[in-house]
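This document opens with one chain alone, in structure tokens, the form predicted on its own.
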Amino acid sequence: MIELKNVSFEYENTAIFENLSLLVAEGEKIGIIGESGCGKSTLLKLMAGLYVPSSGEISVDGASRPDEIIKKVSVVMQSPMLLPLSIIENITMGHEYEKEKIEKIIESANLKKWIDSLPEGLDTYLGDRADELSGGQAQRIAIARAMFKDAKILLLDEPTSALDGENAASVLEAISHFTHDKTVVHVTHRKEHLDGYDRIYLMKNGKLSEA
């Protein structure tokens, strides 16, 4: 369950919201829909743990400290970053894994055709190549790691955006797999991606309402 009570939030003295409250029940699905700089990332960004309200309560999962938030939620950005590590310690953290399981998120991520041309595969180095990656590999290596680490939370930042449409709509149809028994908040400025969700709202001035 994500809860906000009465959430303020300041950015350089201009109030992006105020005064915002939200419930999204435990295996909920929402959509939050709005045009670019109107604080849906900003939003999403605290639900995560990654930003601090100015003022009011964010409790995820019963966390409320950014730093518990954040173990409890997996997250895909619309930026996504890399780390000058492989590309299979990029989706697994360090974490220890099973082969079947890589390859099965590996499929679902539509990463298998790119990472099998590699001559070096999932032990492929990206350091200071990650900047040379597409938009869409990047985006893609990030939802595998919202996949590997399979949080009963996923917030999803225009996971698609990067992508073209018959990519995209792969890619979404394994999210929605993967996330078939799981809380899900996904911002996007697109509503037909949000088809089958419980709840869809509109971002603007601030405030939240039913679409």
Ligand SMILES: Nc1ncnc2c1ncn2[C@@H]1O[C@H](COP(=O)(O)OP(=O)(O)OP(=O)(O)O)[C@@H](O)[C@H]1O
Contents of the next structure:
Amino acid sequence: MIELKNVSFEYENTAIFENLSLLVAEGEKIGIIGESGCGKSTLLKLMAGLYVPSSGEISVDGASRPDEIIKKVSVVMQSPMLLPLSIIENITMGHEYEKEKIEKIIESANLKKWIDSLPEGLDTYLGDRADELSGGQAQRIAIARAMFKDAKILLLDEPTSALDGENAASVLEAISHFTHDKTVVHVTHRKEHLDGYDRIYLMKNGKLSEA
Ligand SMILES: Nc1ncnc2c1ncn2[C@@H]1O[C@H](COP(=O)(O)OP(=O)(O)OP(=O)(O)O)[C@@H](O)[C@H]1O
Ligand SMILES: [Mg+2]
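Moving on from the form predicted on its own, kindly provide the form predicted in complex with the named molecule as a structure.
Let's see the whole complex now, leading with the same chain.
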């Protein structure tokens, strides 16, 4: 469950939200749409514990401290952040893993063909070449990372924006299988990516209304 109570947030002197409240029950899937710059990514970062509200309360699966909130969520941010590590380390973030689980994930995230074409496969070091990856490859690694973490709450910020239509469709389908029992907040400019969601909100002037 995600609960925002009278949350206000501003960047320096620009207010983004004032007294914003929202409740996402466990297992619910909500979408958020709205014009560029309206604050969608900011809201997700608040829900992920990456930003702290200037007033109000955020509770995510019972956690309210940012360092605890971060543990409760899997996040795919708008600009995926890759670390100077191998592909596998970027997916597992150094945690132990079962080969089978990883194989399933790289299949779901449409990474298999590309990884199989690399001489060192999953062990390919991204340190020197993180900049050489396509936006879509980076995005799919970020999705695989979220799938691996497998938190009960998934926050998605334009998770397939860098993928072509076919790739986007199959990755979205994999995401929907993987999230069938999870709580999801999905930000997108493509309303058609939110088919079957419980609610869709439009963000405007720092407020959310059902779209
Ligand atoms: N780190 C920051 N410092 C100052 N202002 C910021 C910062 N990040 C975002 N903003 C501003 O806050 C507003 C909301 O930004 P945000 O990234 O949340 O929008 P968005 O709805 O996600 O847009 P898009 O659809 O383009 O991704 C914008 O006006 C933006 O310029
Ligand atoms: Mg954004």
